[in-house]
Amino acid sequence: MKKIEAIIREEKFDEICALLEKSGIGGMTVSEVRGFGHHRNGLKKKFKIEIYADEFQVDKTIELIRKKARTGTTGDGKIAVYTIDQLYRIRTGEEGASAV
């Protein structure tokens, strides 16, 4: 299990939210966030997406939000993978890939 966390522009949100949707991603987990990079040019809005993925939709996930969320100017954003030793389903008590 993987964790993809993805910080994106604001005004690429709602684009990436629908294509995500629509890729057949088990769920995302969203916040609002404000942040700045090394250019240091002040606090902008920006959006954390997180999803809780198998191995075999990481690479996929990965190309979609980028394909997406680039702009090619400072402040795109970042994604990040973090490997996921264990995860649950509170209300049910399922484990690992089956808790997506």
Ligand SMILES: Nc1ncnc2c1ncn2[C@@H]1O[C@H](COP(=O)(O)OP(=O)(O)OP(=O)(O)O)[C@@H](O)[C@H]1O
The other form holds:
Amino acid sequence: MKKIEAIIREEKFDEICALLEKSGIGGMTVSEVRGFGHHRNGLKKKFKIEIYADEFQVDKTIELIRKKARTGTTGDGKIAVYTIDQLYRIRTGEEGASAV
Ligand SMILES: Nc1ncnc2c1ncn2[C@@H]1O[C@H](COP(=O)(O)OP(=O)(O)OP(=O)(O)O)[C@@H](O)[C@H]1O
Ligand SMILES: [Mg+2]
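Okay, that's the form predicted on its own, but what's the structure of the form predicted together with the named molecule?
First the chain shown before, then all remaining chains and molecules of the complex.
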């Protein structure tokens, strides 16, 4: 299991969110955040998306975000992928990949 964490432009969020909803991922968490990149031009409003995913969903999810989030100008954001040690679905007690 992996966690995909993407920080994207706020104006790109609606389209990317709609595509992710249709893409077969198990769920996502969204936060409004502020941050800066290497240009250090002050804290800009961004959206952070977090997705717990099976390995087989990772590449296509990253590709979707990369393609749709890119404008080619500074501030397009970042995508990070983490390995998840443990994941639990609280309601059922399922754990691991079946908790995605
Ligand atoms: N090193 C970092 N650590 C944590 N968050 C970061 C980092 N770099 C960027 N971010 C987050 O990503 C957002 C967008 O970053 P940004 O796209 O400006 O990155 P960048 O590396 O400066 O690339 P670019 O040259 O395209 O601007 C920032 O506002 C911040 O929230
Ligand atoms: Mg930047």
